[in-house]
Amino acid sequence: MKTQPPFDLQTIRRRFPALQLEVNGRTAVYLDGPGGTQVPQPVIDAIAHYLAQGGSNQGGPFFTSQYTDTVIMAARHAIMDFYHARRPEEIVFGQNMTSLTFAFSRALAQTWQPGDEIIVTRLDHDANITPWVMAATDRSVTVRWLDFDPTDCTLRLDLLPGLLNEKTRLVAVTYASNAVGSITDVPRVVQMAHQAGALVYVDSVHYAPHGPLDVQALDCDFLAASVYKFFGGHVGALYGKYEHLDRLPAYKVRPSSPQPPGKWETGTQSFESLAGVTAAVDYIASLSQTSGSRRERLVWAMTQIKEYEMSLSYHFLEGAAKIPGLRVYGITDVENLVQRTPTFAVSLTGHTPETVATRLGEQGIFVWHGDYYAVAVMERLGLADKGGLVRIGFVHYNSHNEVDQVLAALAALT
């Protein structure tokens, strides 16, 4: 397991001018990723030229509005190489994740009728449970629900079977626990759900950051994440098969266009962020040690990431178990890290979840408490009303320094 990243990690460090941040005296660690990564030199570059250049609308027949829609094209090729999609056309941006999912949900409950079924997960981010459960209200359709086993925190994919039927229109479901780290067999789900005749909504965006994306291996009909998660800006990228985004009403005032993506796409997009986007999808790329198309060079970056990321997990996992009263919740095996990303939520004796946030965070270690809105599972594992969980999680600028640095903070509190 290689216990340096396949890049210089101090030349990485100083791209992102945020990692330089002092707190009381001391580099700040930041931990708190799964929330929201920091974005490297690059990426603040790009949105700070398009302000600059003085962007315009887009569809105008003058320079500013033409330099807009060369933005657009460029960071729906970007987001079709991080999805590996097939057509730029796949690509809808949105305000974030939970309002591309509110917009999709409302369009396929257009094609649900009373006594249909959907299926959600006790796992998921609330973003992809609540915008599905309410539209499913709306139409009179019922609500099917896929555990997790509370021991390790993984998906019951065994009872996926039992809750299928020929009245199943959706199953969305989470490719990465924000809140425990657990990695979903989506190709499993996706197989699953296609043979009884549904279709499949990914929620990716905490997978975004740790491992390569390929949505086209995946088979799923839908995908979504949030770019702030993956060192980008705030928007959000969901892909969708051409056929149905071709095929389904959008919910939405009358589109500029009939076709899509624009057909998705609803009010003025945030273009600053989009430059951002393609900066961000770029700046991955350029860890890549191959040449090739930027499609090849995301594979191997990202696949090079996770490795690196499983040996920082590695090493909390090992330093975790030495902490009296520290409990981590999913997997903890450290021979199965392949099946969870970098964050961990944990639990000290003797400490609520917000106390230990705020001791950490006076030493300038950045960390989240609560539910982090994966509030079905914080129910599942009966702490909603205990404060939740401190969540810990790490990306590939994060070093082994700072989860020795942690690790003695934790310790230190016991």
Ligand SMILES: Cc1ncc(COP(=O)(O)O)c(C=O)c1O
Given for the second form:
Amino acid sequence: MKTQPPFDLQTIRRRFPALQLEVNGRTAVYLDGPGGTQVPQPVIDAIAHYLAQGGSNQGGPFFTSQYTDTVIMAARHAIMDFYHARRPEEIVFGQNMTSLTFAFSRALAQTWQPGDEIIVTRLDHDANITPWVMAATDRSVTVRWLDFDPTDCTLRLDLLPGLLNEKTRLVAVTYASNAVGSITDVPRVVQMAHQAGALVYVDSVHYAPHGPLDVQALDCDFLAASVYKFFGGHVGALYGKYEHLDRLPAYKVRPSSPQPPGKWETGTQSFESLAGVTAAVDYIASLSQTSGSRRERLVWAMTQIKEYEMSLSYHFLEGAAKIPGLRVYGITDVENLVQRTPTFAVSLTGHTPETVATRLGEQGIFVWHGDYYAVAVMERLGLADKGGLVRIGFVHYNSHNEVDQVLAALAALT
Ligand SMILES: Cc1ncc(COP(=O)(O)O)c(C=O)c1O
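Please show me the structure of the same protein in the form predicted in complex with the named molecule, now that we have looked at it in the form predicted alone.
To see the whole picture, the full complex is given below, headed by that same chain.
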């Protein structure tokens, strides 16, 4: 396992202006990446440049509108490379993952009949649960729940065959839990679901900054993520197999495009954020020390990021085990770090999650507490009415020194 990143961490950190922030005289420690990452300077520059140079709505026969068209197309190509989609028309932008999922749940529900079934999981963020549950209610469709093992917070894929049958229309599953960091064996889910004739909608919001994505290898039908979780601005990006985007009925106004992706993109997009999308993907590709296509450089960079983050997980878990009263939820086996992101939900005896987050916050260490919309996870763990858990999340710009800082701050509370 590499304990040093394959890139110069100090140089990387200097590219993120926010990482220089000082709170109460101490350099801020951003361990809130699962709630949204910071952005490097090229993303800030790209967004500012779009706004400064003169923008316009899309599709007009004049300079600023044509410029906007190129910005949108560049962003589509960037996410196509990041997700490894087959063509740019398979990428749909929207306000965020939640809004995109509401739109697609309504569209897919048009194809469901009363008595059909769908499957959601208890490991998911509510954005990949409630839109489907509401759509199912509208169409008298039965919702089945896939459980996770509360001892290590991994999905019980052994139970999936028992939930699937010829009436199953959809499996909505997270690629990685935004609460406890467990990574799902998505190819296995897709294989089982497809065998039963069901489609698969993957929530990749939490996974996206932590490892390479490949929708073709996954063979999922849909995959949604949010660029603000992988070093860009606030915009959602959904992949759908072209055949689905083409075939499914969209709720849209006249006279918007009847073709994908335009038929799925309601209203005016956040063009400045789309300018930032390309810059964010290019930033990740720039971490690669290989040459080659952007896709190849992205795979290299994300693979190295995953490896480096595993070393942060190792370091954190080793230290956490020595702090009395600190309980880590999710995978704690350091031999199995490949199956988790460096996102840790923890409790500390004698303190509420809110108190821990507040004490750390006073020291400039930013962590979340509560359920972070992973409502079903907290319910399953019996923590929903106990204030949830403290969430400590690392990304590639975090250092081993920051792991030590949060461990020391937690130890000082005991
Ligand atoms: C795993 C996961 N899914 C979905 C969402 C919702 O994303 P958005 O804010 O883009 O709607 C989040 C946000 O925290 C998340 O972590």
